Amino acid sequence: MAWKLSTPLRDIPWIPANFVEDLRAAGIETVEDLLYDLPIRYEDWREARPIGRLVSGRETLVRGVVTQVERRVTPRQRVKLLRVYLQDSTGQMVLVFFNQPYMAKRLTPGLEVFAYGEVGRDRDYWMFPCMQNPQVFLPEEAQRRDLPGRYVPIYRKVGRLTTRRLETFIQRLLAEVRDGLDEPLPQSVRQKYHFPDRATALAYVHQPPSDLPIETLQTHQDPAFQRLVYEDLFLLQLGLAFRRVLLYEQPVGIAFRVTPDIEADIQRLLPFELTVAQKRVLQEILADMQKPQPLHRLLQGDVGSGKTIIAAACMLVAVRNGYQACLMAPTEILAEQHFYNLKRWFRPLEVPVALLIGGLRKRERAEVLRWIAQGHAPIVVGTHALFQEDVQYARLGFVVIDEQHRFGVRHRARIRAKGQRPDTLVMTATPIPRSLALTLYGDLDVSVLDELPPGRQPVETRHVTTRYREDVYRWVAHQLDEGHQAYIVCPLIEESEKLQVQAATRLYEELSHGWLRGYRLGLVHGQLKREDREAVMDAFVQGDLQALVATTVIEVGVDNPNATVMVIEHAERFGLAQLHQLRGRVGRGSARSYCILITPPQVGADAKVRIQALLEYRSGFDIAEIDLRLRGPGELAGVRQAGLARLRVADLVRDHAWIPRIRQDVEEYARRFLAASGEAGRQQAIRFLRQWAHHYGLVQVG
């Protein structure tokens, strides 16, 4: 019987229940998961190497003779020990069993086998080579198991099954469905890079040929598994590129003018020069405004670039051409943040600025959605309540999404969704390296801020461990005296909020009763009311407090020129892109200014590397690309949102060569595509990007 790919694993006959139970548990549902379900590895069974060639540190299968065999109890662990000793025509060597006495009985004296392991030496007879804990085989439970003479595919392990059974269940599927496997890339790039069909690579890389070597199967480099990463990396930009040309190409959207009086405006508005890469930007974006299809940019820029000025005059834009302008913030604190900034640079402008947040109360609430939806708040600041059902805009025109990595593909459709396909900017603080931002923003075009305003001083960045913990504060206790200000940041602690405020006010105790007493030190953390946040906040900005003890509330958003010193307790428990957001809380005056990460005397291999890295660079993007080697795609920010937690094969760390080429080939074949296809095609593109987006995880269209 031929099988489709989205066959429900529970159709199949000859698949038991219990194991269809425990495929399901890990993800694996249909033939299709089943099928890119890969190898982690592979064991090299194509031919015994002889014992007098044995290379330390490989995996290796030999065949030998069994000449003694010795067992031992470890005087200390209780270990139960066992030597058997191999030979063959080239040498002798030692396989050592740890708690497992049967085998005594199982390989004899004179009895022939194969062994499979790691070669390494052994410690009391170090002159001849070794493995631990080999797997071990008569020759014909090696042949009724079909082990020689190829390679061994090695499976993760899910729930019951074994690796010996899940290659079962595969090669069976693979006869099965070989004629119902639909070919996904195009002709045209098959045979420019050389790939073999989709039938052809599943085989291959569940089935390897025994005449690729070893080294080309373990860094991954054989055509049928490129093919096969092609395919992951192709299909999710190709449905990228089907949405940003559906969606943000058609000529449906607004074309802004920028006319000499707005011009004019925009002079008034900026509080300072613009840097040589401000105005660049700044002309891109309003270039792209002008146009009449929706603006999608993302706009980079590292700590203290001045992205904010940048998305303000475009919303003034927005703002003098009669249309609304919002701009949402993950956190109450950094849209109260951007509130107060865009109220002081408008206010000269005569241009009213609304803030909308969860944390007003209800009749500041209603009053705000009655300005917005009567257009009298042309900009508006917020939180995710900006999109929230009760809002309503008279005519919202221009969005721009603050650290975008905080917000889901979803979130920025549906505050799209409140406009009639209003241009859209989304702005990120955590530099993405390039090979990640193609392909988590796919649909968005990419500016750079890659300059910082004139002025700023480089941060000077000092690790001390905690045994030195009292000359630090006697030092940040003089920068106090010469009249500079200070923030000192709380350890992080991921499992609650709760007690990471309570450490916070632990630590304002600690230091206002010992080494900074007399100094005006303030609290701030997230559960504080919002009033009694902003007192705080201002007052440390006026320059009333000395010294500010916070939880991470303060990554981003807080703008103060005085501080020149960062204290961040227990560093080591931060990740480093979050280090170094909290180092770009200073250096924002022409001061010199310092970054102090206190750790304990010991820390962990990672985040000595974490340390050293921030020790080392100061650009965001250089920790970007450390970032991405230390953690992977998976885990750094924003990319659950986009859904690439579910890319099969690709892995954006190992593959990244691949993806500026894969989308130049994507953006060519769906603009070929629509254009010689028309409606049939367009109906068609949509078809295949809603069955994308349900994919991975995304929006639908249409």
The other form holds:
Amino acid sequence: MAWKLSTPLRDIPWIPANFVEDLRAAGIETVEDLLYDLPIRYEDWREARPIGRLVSGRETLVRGVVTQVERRVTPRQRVKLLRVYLQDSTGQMVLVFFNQPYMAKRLTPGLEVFAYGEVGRDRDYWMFPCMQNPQVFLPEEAQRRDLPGRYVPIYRKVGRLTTRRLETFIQRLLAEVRDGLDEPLPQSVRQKYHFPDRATALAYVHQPPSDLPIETLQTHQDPAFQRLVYEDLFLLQLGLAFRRVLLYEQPVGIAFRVTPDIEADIQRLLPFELTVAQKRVLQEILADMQKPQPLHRLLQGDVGSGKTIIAAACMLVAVRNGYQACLMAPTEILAEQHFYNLKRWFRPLEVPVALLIGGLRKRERAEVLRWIAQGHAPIVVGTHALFQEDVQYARLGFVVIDEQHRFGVRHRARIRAKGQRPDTLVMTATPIPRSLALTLYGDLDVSVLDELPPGRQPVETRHVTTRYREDVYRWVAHQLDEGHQAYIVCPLIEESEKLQVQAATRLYEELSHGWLRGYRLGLVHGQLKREDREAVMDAFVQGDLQALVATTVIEVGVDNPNATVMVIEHAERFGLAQLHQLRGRVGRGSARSYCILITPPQVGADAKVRIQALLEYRSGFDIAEIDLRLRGPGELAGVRQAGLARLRVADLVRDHAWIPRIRQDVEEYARRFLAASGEAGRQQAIRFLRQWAHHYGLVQVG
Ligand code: ADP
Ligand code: MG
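In place of the form predicted alone, the structure of the form predicted in complex with adenosine-5'-diphosphate is requested.
Next comes the full complex, and the chain you just saw is listed first.
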């Protein structure tokens, strides 16, 4: 038969049309999709265990003779209960069925049956092992279904297809497609890890050999499964590596020059002594900038680690080389704040800084656009408005993207289209664990700022229940009396911006007429007009306002070193990364800082874990790992854009140990491949890349 992996299932005559329909609805369209729909678990039907030697807590197969059947109705819950006694030569056990009266008809004393289920202890007769609602088959039935004597794979439910039916299809496909299974992994890799080939691996996971220990199977340690995990991650990363080598490592970028004059300018720009980590990272970036290949670097650094100044120094280099540089922030507030800081830093150097955000008036906007187009604006700060269609840069050479997790890959592509391949620096406050970052940003180099500026004190984090709200605000008032400043974050309402604004306004009213009466309070939320918002933020940074009631608009980046108190109302509603970001708004000066999390007395289990994590950990890396475990990678920002949602076998949490190794293997392989196979190989890599981008739903950049 001539099936290939890419053959659509509808072309296979022996799969009935209604099943093809159901499979398609579940996202299974081709032979490949079906073969990679791996069992979600296995039942161990290899041999029946003697009833006298059953182990509690394990799924087990037993074979015995029914000795007695009792029917009962529990008095309170009105559940129909059936107790069936089963015996073999080694002992006796009980099978309990709830609400399955037809079982009584099937199971009569004297009958021999197979039962499969999890072994527990019977509540009424503690000395008997017991199974609740087990599967029961007559021996002929079990034989007919081909159950005994092997591991039985269980597939996720797909429409009207039973797991047995899926298995039949898969087994037949495996037999018929065998020659169409080309091997995607290079020989070198298969040898290195002693991996079986693709056909063997697939056959193995769909029907594991019975001599494989159950523990190996359950923990996915068998080489066949590991090979498929590897394959999954390898192919994803190979695309990233090819993309990097083919697109980014060509000498088509700008080779900036860093002369002694420019170095002196950098020194004049810096308002403070850089930390060791900042110096190292700046050198890494400057080294990249001087190469003719376009720079694609990710700068990871925890909240408050001082990424902005590094960006500024790099932008200065671009400007002194005669190019424009821009800095893109995820929110208008943050853009305005960067604008304010950069203006201050660049003033002594007489480099003007322009702001381009959505909230500009028409005339203002037209003027800024003109400056940009004529090259009079060497430095532009803004939101994604920076890359709208009507924005034309005279000579864009350097792009900084702050807080990358808010932007998709698409953005990066759009930006590159604006300049002649400007260098791109992406900055993020580590909402992403290291292992994941390697996969997510496999086409970027990574620099890590792992040191906070001197004098920082850890933020003291406390959790209190709403019963103590009054005490909290009395204490806040006391802090304000002492000359400190506070943020007060109102409860999160994700469903509606309008309700969110109402919640913020309500809290503001409540506090300014109540516990914080007489103090200078400000209010900031997403619906304020730009001038008003700017006025409020300015007043807060200048110290005219003592406390700021806010929505999460202040979540990222906002910087006021005098603020030492962060109060978060209904902290249980926020995500972990969000709480970490919010906490990062304080602890930026040398004074002792506090973060107070207020929740109702009862919160859900996940919320408890999040709050505990925040109390326990300070580092964004640790917090991100916990977040990953809590929510799974699918929920993490950026994951979907990065194509990770399309991983079929690999699980980024379970299989994280593979990631750095695979990245290295891929890197070596891609380079060797491209070096050895010349133009033909290049074309092949480009073809691969095209399919790859399609498969993972990624934009092809180039
Ligand atoms: P983030 O990495 O979160 O973007 P910022 O760039 O906003 O951090 O820096 C946080 C604060 O630390 C800012 O007020 C900044 O001016 C200050 N800062 C950064 N680097 C240093 C340094 N080397 N010494 C002193 N203060 C610094
Ligand atoms: Mg920042």
